[in-house]
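Take a look at this one chain, the form predicted alone, written out in structure tokens.
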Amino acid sequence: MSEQQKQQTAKVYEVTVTAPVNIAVIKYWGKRNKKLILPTNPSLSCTLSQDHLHTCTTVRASPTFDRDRLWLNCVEERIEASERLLNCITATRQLRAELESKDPSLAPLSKWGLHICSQNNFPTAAGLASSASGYAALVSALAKLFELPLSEEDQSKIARTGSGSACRSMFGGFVAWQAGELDDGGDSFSYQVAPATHWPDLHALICVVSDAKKGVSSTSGMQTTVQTSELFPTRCRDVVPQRMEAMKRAILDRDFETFATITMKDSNQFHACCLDTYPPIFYLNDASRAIIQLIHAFNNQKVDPATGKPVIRAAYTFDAGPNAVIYAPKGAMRELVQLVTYFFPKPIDRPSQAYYSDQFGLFSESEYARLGSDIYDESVAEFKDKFSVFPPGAVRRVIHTSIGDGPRLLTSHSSSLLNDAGMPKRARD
């Protein structure tokens, strides 16, 4: 073995990213090529921030792996089971092997084995993108292992064979997605809208009504919806493209109301199209409906004396799941976060702590721990009467957060999750 093959053992190739959890305004629903995730329509989504929904992943290369090997919340999975786990390992692989073929000075990380290790904040498969923001943090992790010479874009292309939406959570802030057109999907990408920093004072509500793995699968969903839904032609056809635009505007101009309209609609469209599906897919719980309700009676609370109408402070969206993002302006939270604590009371087993976040500072320490009790504003008060309060724990957890930034690399060691030894740092059988 030569002095630069000893030097390249010794060193240790790990590197440790989070990727945040993004939220779709314009749904994305559908696939016209099933094997490399190319969407039917295009779609546009907000970023979260990271301070409190992510997915942290660890990517080591070694020569003494004898294989690649991953974990996921402390459980390992066979990753030759998973098309999409191959399709981004493979994807990145090559792109190194290229890399060295070039320069055999480099390392050849192409040809040794990987331990990858993952860990998710918030519930796996419930309905909170998870499954975007764990591809996404593992494309980014392979590429800066890799060191591969990738824009945002190129990246988010590959991500996408993962998981559609996980093209998304490569760009922080307001993100679209390019259906494209070609068949090899090199036209089918996202790119950046605008920043975070571009409308810092939009926040969300994230309402879990529960943290269970869902019923019917999104991958399974769409395909059912794309074979029987009649529906569902008219809205790629005809509607989205459209809303894409609209959206867009409304980004760029922090234009809240058509912002809110926009977003509350396509949530609407998004679940009648499920529930146009054949079987139909029911998505959405008594309690879902209810928030719903909620932020439809919070948004005619309000008058504008100059137009008559209703002031809109609030939209509502529902992922392929029952939890609700209520999107809002900061000014609006206080009242917000009031209401659901009142007629959602956290259960009865679960602290003030776990069950609402509040990062923003919206309430002093001692409101903070009379949530859902005597804390009321009167233009609050006044719901008391139009809704029913549901069980404690129909509403398993609030948080309260902002748009963020997109994936992160982590440089302290104390941030790896695996040992030096090259394994889980918690690990379950």
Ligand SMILES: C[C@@](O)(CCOP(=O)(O)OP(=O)(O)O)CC(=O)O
Second form
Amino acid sequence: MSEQQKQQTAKVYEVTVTAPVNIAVIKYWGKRNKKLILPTNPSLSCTLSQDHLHTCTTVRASPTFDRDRLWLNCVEERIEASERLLNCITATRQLRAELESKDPSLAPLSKWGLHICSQNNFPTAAGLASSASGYAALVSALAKLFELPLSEEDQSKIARTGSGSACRSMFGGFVAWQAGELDDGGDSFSYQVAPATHWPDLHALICVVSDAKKGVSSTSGMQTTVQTSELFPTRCRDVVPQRMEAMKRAILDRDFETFATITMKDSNQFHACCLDTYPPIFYLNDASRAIIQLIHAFNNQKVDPATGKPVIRAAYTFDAGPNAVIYAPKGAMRELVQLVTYFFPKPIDRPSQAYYSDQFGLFSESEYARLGSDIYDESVAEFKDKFSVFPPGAVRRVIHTSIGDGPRLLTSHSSSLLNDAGMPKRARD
Ligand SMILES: Nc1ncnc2c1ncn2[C@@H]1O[C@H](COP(=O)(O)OP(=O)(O)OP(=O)(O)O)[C@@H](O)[C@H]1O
Ligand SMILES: C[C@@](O)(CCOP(=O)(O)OP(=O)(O)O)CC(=O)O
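Beyond the form predicted alone, can we have the form predicted together with the ligand?
Zooming out: every chain and molecule, the one shown earlier first.
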């Protein structure tokens, strides 16, 4: 073994990153190519802050690893059984091999085994976009480990082959995924419309209606929609293209009313397409529908004296599950939290902090103690007589968050999810 090879073998080649969740305001639903994950329509999302929701992934390459292994939330997954994991690992490894063939002084990481350990700090496969943050973290970590000279756009094309919505988690802020037209997917990538700092006043309130694994996965649900819904082609052809342009304008202008109106309409149309699928797919439940009504009532409460029109102060959106994400200006969150916690009391078995923790300091201690049992701001007290209170636990958790940045590289040794032997620090059988 040469001196250089000895040094390379002794060195630890490892990277740890976190990546964010994104929640679409114009939904991706439908593929024109299942293998390459090419969508039938463009989409647009907001990246949520990693301070509250994220995936953390450590990847290590070593000549002592006899095969690639991956642990997700402490449980080993079979990489060879997942075409999507293989897509991302193979694509990045191939690019590394090309670099090595041009520069023989590089350590031969492409020939070594990989150990990958990943953890989501929120429920997996429950309609909270875990596949998006999961594949974005994976691709971002591999690109850094292999020192690939790839732009975020290029990385987004690889993340897309893990899960479509993952391509949007490669950026922070407001992110569009252009559908593209090429058969090989070369023009189907995401790009940033505006960074998170562009609109810091925009916040999000996630109402976790269910953290159980959902019945119909996005992947299979959207294929049935493409095959059977008669409404769906109209959505792709006549509705989404105009909405994309209007939404980009609204974001650049920080025009909340337009942003909110398109967000709600697009969520509704996506769920209408699910209902128009045959057999129909139901992602929303009674609690989801009650949240929709509550937000419309909230938006109808104040009227602009100049125009005589209601002042839109909140927007709901739902992915392939019953969980609501409510986008609103930070100033509206105090009232919204009171409404949601009052009409959806916390589960009996859950401490207040685990149900809703006041991340942004909206309430005094005594106000926080009364949350859920009362609405004490005059401005929203009138709602008490208009809606019924749900049984405890219809909403399991309420998370207040903001718009955030893209994948982050963690440099401290203590962030690693692998121990010195390259095995997960925490593992379950
Ligand atoms: N950290 C991760 N690393 C790698 N793969 C992950 C990770 N987290 C989730 N996944 C993959 O994504 C799958 C879940 O995706 P799915 O689309 O069913 O749910 P979701 O992304 O949580 O919800 P939705 O996309 O509807 O918002 C998991 O079963 C797993 O295969
Ligand atoms: C409803 C959605 O959340 C659908 C997400 O679908 P996925 O990205 O999970 O599907 P695959 O590409 O098959 O992995 C809308 C959206 O995020 O745009």
